[in-house]
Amino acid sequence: MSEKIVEVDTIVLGGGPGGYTAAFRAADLGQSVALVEKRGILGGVCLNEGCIPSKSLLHLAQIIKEAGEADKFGIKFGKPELDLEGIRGHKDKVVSTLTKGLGALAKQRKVQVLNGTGTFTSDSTLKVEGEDSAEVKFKQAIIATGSSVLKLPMFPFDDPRVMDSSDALELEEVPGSMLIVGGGIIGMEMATVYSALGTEVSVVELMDQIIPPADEDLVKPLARMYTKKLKAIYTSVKVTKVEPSERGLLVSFEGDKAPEPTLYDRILVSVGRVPNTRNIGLENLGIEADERGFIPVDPKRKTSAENIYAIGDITGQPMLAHKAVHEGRVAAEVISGEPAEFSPLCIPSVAYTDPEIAWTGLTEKEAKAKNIAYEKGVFPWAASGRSLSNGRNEGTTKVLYDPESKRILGAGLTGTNAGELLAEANLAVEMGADLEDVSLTIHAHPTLSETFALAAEMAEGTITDLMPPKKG
């Protein structure tokens, strides 16, 4: 039987947020497009086993937390009963709804979706093996193969009690105890979920704070709350050995504040991701990945091969879905002859913990490391009527700005729904807004969003809700 031949203008390898965005945008701009996806469904890690299912579980964790704290407001609920099958069903329904929607959009745009793994055999051909085996002939290609969980050899992943982030989202059981290795965003989000469900959670982080990329002042409220919520948080500590037994997983540690060897029912390893650039035929394109496995690209997302583009996790940090989406649009537009390039002034980051942590643009860590002059305005949510009405006082909003021009360089927030509040700060940085642009914009009251304007007023010294800070 002869192999199926597919001829298109553009082939997209990988159907995650960046890949399907690139495919759909290219089709909208008149390209004939084929999209190769090994899963059989679109959405990639983000939709199927990352961003979306984790937020579904985080929402349920928040419901449990709020019900447990409602007695402070004069409302009493009984202890929640967990139906793990029902919880998984809710999560899976959300994922299914979104993936079906993407499949329908692909059909409407006449994007050919080929289910299988793809390998470039030349700069104009790609071999697909799997359900839809085919040889694809193309004029341009966009590589969007994403990333995979970094699995360190010291952890016995052949033992089902040792999990990665994808395994953790399957929620097979609620273990009595769990060690989360890696206190980054994913690790702390999973700590939020499992501790709410009743697991005794400990976190070990090699760096000196959890959520290492964020400024220390944004992380402190989270660290204080989770020190009470979790069994333990060990920073500047690393795991040195894991010994499986019938009783559990015996873990040994190293560091100044390292605990004695401890037995856990489960271990979740969340120490990073690596780009999926192996075994896709880069050598047949004349493309070399760097020492970390990333594909070098220019602002138009073009690789060293004239007709090959790359987007998303395989092009470097930060490995975020929203970054990949914008890169996908740029690549599709460039291929279609549109004037486009990827040159954002800021890429937002959010930890969907409780409280949430969100930041964008310049951080104080970055400013100090690069010797960039800045000043800041900080508004504590303990003075926010809306936050206090919600029973929360630990939040904060800060704005970083240029001392001379007063232009906003970055912002950070800690508190309820901090991620939802970050969009205004993103826009302010991208538009080159200064403090007055924000402080003179009337914000609704009482809202959490007004804390951004109040932080700008703190910076200006014009605030009336608090005593303005002394200048000089």
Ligand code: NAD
Contents of the next structure:
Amino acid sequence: MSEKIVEVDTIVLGGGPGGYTAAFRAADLGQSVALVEKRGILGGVCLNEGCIPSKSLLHLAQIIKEAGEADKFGIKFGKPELDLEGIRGHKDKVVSTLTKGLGALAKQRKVQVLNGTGTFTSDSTLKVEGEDSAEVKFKQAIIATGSSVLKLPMFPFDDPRVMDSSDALELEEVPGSMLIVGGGIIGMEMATVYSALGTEVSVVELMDQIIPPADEDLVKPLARMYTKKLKAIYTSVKVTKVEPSERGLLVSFEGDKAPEPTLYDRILVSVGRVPNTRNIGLENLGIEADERGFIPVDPKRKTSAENIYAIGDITGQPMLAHKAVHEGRVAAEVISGEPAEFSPLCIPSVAYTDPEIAWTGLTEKEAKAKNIAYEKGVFPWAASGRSLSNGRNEGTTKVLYDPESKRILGAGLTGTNAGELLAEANLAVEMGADLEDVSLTIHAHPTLSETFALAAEMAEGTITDLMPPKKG
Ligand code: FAD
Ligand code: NAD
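What does the same protein look like in the form predicted in complex with the ligand, given that the last one was the form predicted alone?
What follows is the whole complex; the chain from before opens it.
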């Protein structure tokens, strides 16, 4: 039987947030587009095994936690009864609502979705193998194949008790004890979920701080609270050996503060992700991945090949859905002749822990490493009426600014809803706002969003809710 031939202006390889955004935008700009995806459903890691299922579970964890703490305010709830099938059902329903929606949007735009694994055979042809086997002829291509879990060989992944983030999100059971290897964002979000469900969670992190890219002052309140909530957090410690037995997984550690070998029911390995650059036929495009496997691109997201673009996790850090989406739009607009470029002043990061940690633009860590002059204004949420009304006082909002121009360079928040509150800081950085732009904007009272203006007032010395910081 002769193979199906598909001819399009643009082929997009990979149907995650980067890929489907690029395909939809290119179609809206008049291109004929095919989108190749091997998992049989659109949405990529983010919708199917990342952002969305994790946030669905985090929401349930939040309910359990708040109900458990309500007795502080004179309200008593009983011990929660967990129906794991019901919990998984909620998560799966959210995911399927969103992925089905993407299928419908692709249809409406006449984007041809080809289910199968794609490999470039030349700079104008791609072979698809699977349900929709075909040879695709294209004028330009956008590579959006994303990333996969980094599986360190030391961990026996063939033992079902050793999990990656996708396994953990399946929530097969609530184990009695769990070691999370890697205290990055995935590790700490999963610690939040499993500890709320009743698992005794320990975290081991190689670096001297959990969530290492965030500033220490933002992470401290979280670390303080999680040291109580979790069984243990071991920083500057690494795992040296895992010995599976019927009784559990015996883990040995190394480092100044390393514990004795300990038995766990389950291990979650969350030590990062690697780009999916292998087996996609990059060699047939004349493109070379860098030493870490990422595809180098220019600000228009063009690779070293004239008609080939790359977006999302495959192009490097930060591996975030919103970065992939924006890159996808840029690539689609550039190939459609629009003057687009990916040159953001800030890409926000949020850890959806409790409290949340959120930062954008310049961090203090980065400023110190690059010798960038900055000053900061910090507003402690212990002085926020709204935060105290919510029964929380551990939050903080800080704004980093240029000492000369007072222009806002970055911001960081720890606290409930910090991820939502960060939006104003993103806009401030992108719009080139200075401290006065923020402090003279009237913020509703009592809101947590006020804390951003109050941090600017702290920096200016105009604050009245607290004593202004002493000059110098
Ligand atoms: P992906 O989403 O990885 O999609 C790539 C797609 O390409 C996949 O569906 C894959 O099947 C397909 N593919 C690969 N090779 C081929 C091939 N040869 N042929 C056909 N198809 C192929 N980011 C956030 O911003 N916020 C969050 O809250 C967040 N939470 C996360 C939680 C977890 C547990 C994880 C693992 C990640 C999370 N992320 C989050 C990261 C986010 O999921 C990724 O940054 C995002 O999905 C990257 O999008 P992408 O389009 O580059 O690639
Ligand atoms: P990560 O790189 O964010 O964190 C991995 C952590 O593991 C790091 O802190 C690292 O120091 C540590 N580590 C590495 N090797 C170790 C070892 N041998 N022993 C102990 N610790 C070790 O990676 P991740 O948490 O796996 O997440 C992967 C990607 O997914 C990230 O790029 C992240 O941005 C993205 N993600 C984002 C969100 C969000 O935006 N809320 C949520 C989940 C994942």
